[in-house]
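Given as structure tokens, the chain that follows is alone and in the form predicted on its own.
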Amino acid sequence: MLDYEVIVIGGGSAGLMAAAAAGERGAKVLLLDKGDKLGRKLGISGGGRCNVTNNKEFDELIKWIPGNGRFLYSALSQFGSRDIIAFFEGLGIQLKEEDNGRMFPVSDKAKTVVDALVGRVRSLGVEVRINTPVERILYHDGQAAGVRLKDGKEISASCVIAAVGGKSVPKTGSTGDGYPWAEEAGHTITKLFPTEVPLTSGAAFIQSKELQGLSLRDIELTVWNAKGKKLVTHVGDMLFTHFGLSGPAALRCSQYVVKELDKQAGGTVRVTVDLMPDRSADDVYRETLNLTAAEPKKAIKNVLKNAVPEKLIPLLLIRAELDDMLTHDNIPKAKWTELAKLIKAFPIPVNGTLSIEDAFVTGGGVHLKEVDPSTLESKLTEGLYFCGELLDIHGYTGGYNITAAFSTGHAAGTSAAERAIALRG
């Protein structure tokens, strides 16, 4: 007789998800977490608020997911973020909508969402274990056996779903753990590197830190490829750093940087800033104009203030060869036109990004032709389930990866309960 009918690794968003959809169908479920507490990502989601989801339209949803958020349309479209919604309403969770669609508990706390989503887990019977690490999954026949823990202990069961997370953000348990159980089934791991991860620069302004901490609000950062095409472009908010580029639009830019780089084989990478995204270059030259021929005795540097940070004024006039002291009689057509197109598109040599344990989210993971995209069962290893961050898919910040992670992991656990009351014949 089997220990019980469904195994959960891991108790973050995807994990706990899994259980709670799996014990909601009737199914003996044990959730295993190598953790001290569950829900640890799930707790400093959204700055410690927890972006719970995003409440775009479903195909504007996709959208904001580009990394194979197509394979999600079946589980969106048993769990998606009105449903999320629901769920988490029907807990006493009262949810509010802010900028772009992210829905935050009316509590602004993390620990309300997580806390509302393990105790739902543990009234629906599952049984639950922290600080229990998994060493491995088992397999028998070709199928999903159970698993064995560090300790030596064999856990049976007749479905297993892998919810442990990718490589990021390690100090909440997500440590890679599930890629090498996945290989051994026989899947194959595409390439995992940082998404949502802050920009690093080795140009000479960033390294002297003279632009260290000012954060640039509205504007549009476009990454180019070596040919001069325009990869993408986001707008948002940016911040420079010490090493580089950081805030949402950075964020947003840095998968695709990541894959030009890995496509140059190193180098840098093209960015721009456009400061003033709403307007031409040839409005931001005549307005800037307009600028100093109010105050025409003022050098151009302190009439600048009153359109650019001030910050940058010094890099951009000398990017455009003027001098900081010239004053409106003096000056020269030709640079200024230089000037309108440096606000327009200042450019900085990025050569990289922060570590994928610097990331907020993980790109690549288990390939997804080998996952049934409906019951997220693996096609090569009947009773076996991935969900999360541990498949190869991503999303922007701004709580698109955690629609994800409960659209996936409620998807397994139904279905893992399914095929284990299927089973008890």
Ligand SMILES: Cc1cc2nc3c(=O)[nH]c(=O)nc-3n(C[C@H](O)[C@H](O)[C@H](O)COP(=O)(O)OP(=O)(O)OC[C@H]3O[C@@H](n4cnc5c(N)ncnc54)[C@H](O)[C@@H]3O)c2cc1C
Given for the second form:
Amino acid sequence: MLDYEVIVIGGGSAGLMAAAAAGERGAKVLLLDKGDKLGRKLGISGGGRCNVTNNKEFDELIKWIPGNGRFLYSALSQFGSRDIIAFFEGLGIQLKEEDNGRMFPVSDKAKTVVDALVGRVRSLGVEVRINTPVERILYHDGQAAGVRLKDGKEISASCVIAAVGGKSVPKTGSTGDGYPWAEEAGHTITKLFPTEVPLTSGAAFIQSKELQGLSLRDIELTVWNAKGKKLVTHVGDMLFTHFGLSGPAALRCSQYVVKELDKQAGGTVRVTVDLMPDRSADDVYRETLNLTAAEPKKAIKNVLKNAVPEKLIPLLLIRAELDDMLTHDNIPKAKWTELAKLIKAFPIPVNGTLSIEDAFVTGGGVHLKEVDPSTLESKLTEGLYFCGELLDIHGYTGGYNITAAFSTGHAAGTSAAERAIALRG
Ligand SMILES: Cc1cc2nc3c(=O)[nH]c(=O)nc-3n(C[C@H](O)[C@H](O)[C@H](O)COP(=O)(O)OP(=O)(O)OC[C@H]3O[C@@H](n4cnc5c(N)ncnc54)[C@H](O)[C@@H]3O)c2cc1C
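Form predicted on its own done; form predicted together with the named molecule now:
Below is the whole assembly, all chains and molecules, this chain first.
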């Protein structure tokens, strides 16, 4: 006689949804988490307001999950963002849509969402144990058979769902415990890397901290490879920090920086900022020159304040080799052309990122070729399921990772329960 039918390890976004789905199917479910609270990472997502999902059709949504988003077609078609919205609204949580499809609770409090999800899990009769770290998954005859806890106790079940997350922000409980478990079952773990993470730079103007705190709105950030080919461009806000670049545009570019640095085996990656993305270099040249013509007696360093952030002006002028005290009549046109080019593509050499622990999301994980995309069951070990950030899937922040976690969690919970019930005989 088995202790449970389905054991879910990890009570984050994926595990909670898996437990709810398995409970809804009528399976006898145990949810284990090593922390003293469930849904800790979900609770700090979206700036503590919980970015529940993103209200896009799933074809569109997948484009925002550059790390293997296509694997999600099947899971999203079973339980996509519209189902997630209906699920939470069904629990009495009112949601609102913000920019770019991001969905938040009307309360603006992540706790509302976490409490509703945990409440749903409990109401379905799922047994929940917190402060219960799992040491390993047990196998018998090539099938999942249960778990062994850190305290040595063993609990049996016909299906085990690993939903222990990645390695980012370990204080939320995600400390990479699932990777060795998956390897023990014969799975490949693709290279882990930080993504949605701030960028670091050794440039003198970063190290001097002269730009620290400067926030740029709606700029375009581009990452270039060693051959000068554009790898990616992201539009958004960006922030200069004491170590480099942060803010949405920098976070979105980070995975491309990581991969390019890997390819080059170190060194620096060229990143450029377009301060006026809606203007051509010719427009920038003409419009900024017109500004100086309108105030012909004023030094260019003062006139330029009307066009670009003041903190950047000394750097731009030094790089364009323009004397900051020049006035309109003395401007060398070739150097002004150079200035316009710098405004369109201000170069920043980037030499790395913060660590995987400091990243919002872990890239890499359980190899997707070894996992069934519609059931999330291991193709190598029957009764073993993976979901959430533990898988080799990563999206941009904006509700995409949470959607991937809810969607894969739901598919894993549903199929594990169906398998367990079929085994009742
Ligand atoms: C600050 C921050 C903001 C974010 N904002 C967004 C956002 O706006 N949009 C977005 O899409 N994504 C965002 N993310 C990412 C998103 O929150 C995660 O991708 C998602 O929540 C991962 O869910 P998960 O269930 O796979 O893992 P987790 O939420 O990490 O859950 C894993 C759970 O497993 C438990 N566990 C681990 N090991 C064991 C063990 N041995 N035994 C028992 N339990 C164990 C942990 O305690 C934890 O509760 C953000 C992440 C961070 C850190």
